[in-house]
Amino acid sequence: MIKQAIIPLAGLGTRLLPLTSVFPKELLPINGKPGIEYILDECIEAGIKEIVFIISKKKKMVKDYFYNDKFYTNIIKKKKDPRIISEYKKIIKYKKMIKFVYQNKPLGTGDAVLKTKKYIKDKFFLMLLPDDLIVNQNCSKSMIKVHNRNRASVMASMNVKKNTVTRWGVYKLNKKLNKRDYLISDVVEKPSVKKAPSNKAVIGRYILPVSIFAKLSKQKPGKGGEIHITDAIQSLIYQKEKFIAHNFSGKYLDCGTMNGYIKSALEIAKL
């Protein structure tokens, strides 16, 4: 069972700026919550029972905001209101489940990935991307169960327009198991439109093994000069290890850019 997830939160989300100037772009409110905890939401009724965030210094306020104990119970005081008392519930609810590491120099993803070694337990885990929300349907919880059949590591794939993929990672699908999952040959960071192995693109959801951690303590940089977890991933497949692209249900919702975010929070409005 999948009961660990990972969520990057390191990132400085310039594309949000001026938003993010002074405030994470993970507790920048969409529909009057917090987006980082339609993330959270997701992992616990998927069954997650530990999270794992990766953040920065910079991103310390991302902390404070689980960790504000003082702030709710001087106003729980004075002030019996229902709804703060359910948020403070909540907010402690989170912080039980949740451990912090940091990634304070901006290496990429798969750098990311590693800090989070000494904290997995278990043969494989869940990492979540929070600038994709995934709504109606619950991504996680759906990718646990092709885990489940298959003993093999899962990511989330989303058809994208060919011009476009040059943003993501790209897989190359070999054997369709079913209507919604195919074996993957291979996933290629940011290719070229020529290059495209496919339109089939690599979507914020990933359930990897521990057996990534050894491939990431040796990569080197890639494109941009970061490490890349597509080309980890890349190279545990040469190796044979088993990874099925999923074709999620649910509606995919890009929050990393200001019209994404923008385009978000009306999506959600309507749910």
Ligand code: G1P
Given for the second form:
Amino acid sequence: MIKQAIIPLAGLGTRLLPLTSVFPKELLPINGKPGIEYILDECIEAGIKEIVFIISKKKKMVKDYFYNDKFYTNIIKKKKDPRIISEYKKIIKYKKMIKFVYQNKPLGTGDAVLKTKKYIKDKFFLMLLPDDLIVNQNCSKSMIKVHNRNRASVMASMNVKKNTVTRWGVYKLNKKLNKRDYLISDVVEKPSVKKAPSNKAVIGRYILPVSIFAKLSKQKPGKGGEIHITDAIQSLIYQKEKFIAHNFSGKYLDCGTMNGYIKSALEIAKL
Ligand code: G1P
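Based on the form predicted on its own presented above, generate the structure block for the form predicted together with 1-O-phosphono-alpha-D-glucopyranose (G1P).
Everything in the complex follows now, all chains and molecules, and the chain you saw is the first one.
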């Protein structure tokens, strides 16, 4: 069973400036709720029991959001407002599940994953990239089902326009397992349009094997000088580790760019 999840949160959020100049992007509200809470609720509903946040010193506010007990208890003592009480209960529930590790230099998603090594207890764990919201269907839950059926790593997949492949990790798919699941034979981080093996993109949900840590600890920086998780996955695939691309049925919302963030709020308001 997949019981642990990790969430990289150390990114600077430059695509959302000026909103992120003092405020962490994960705490920005989307229809009255911080973006990170959508991700946490997806985890909880998928049966995750423990979540590791990878933050940086600059993102300390993310930790403060979950550790503001004195503030809440003082207000509740004075006001006894049922709405505040229930919000505080929710925060306590989240807090009990979360551990924090630090990535103070922005060396890439692969480096962020490596920071969680000492906390991961099982053979596989879930990773969610908080810029990627998926609504209408719990993508993590479906991926865990695929993992349980196949005892393999699983990654979320979505068709994208061919001229946008340079923005994504891109799959080369092999055998079709069923309508939504394919074995992956290669994955390339942000390829040129010419070199892209397909128009099927990696979306930010991954069920990864613990063998990824050994790969990451030896991995050299790739595109843009960063250590990419995609590169470590590629080398595991080349070693015959089984990875499945799951074509999820929910709706993808990109909260990491200004345009996407604005659209996400509108979409979620319609739900
Ligand atoms: C990251 C991954 C990329 C993936 C994308 C999904 O890129 O490196 O492979 O397709 O997330 O959102 P980033 O958004 O950090 O540039």
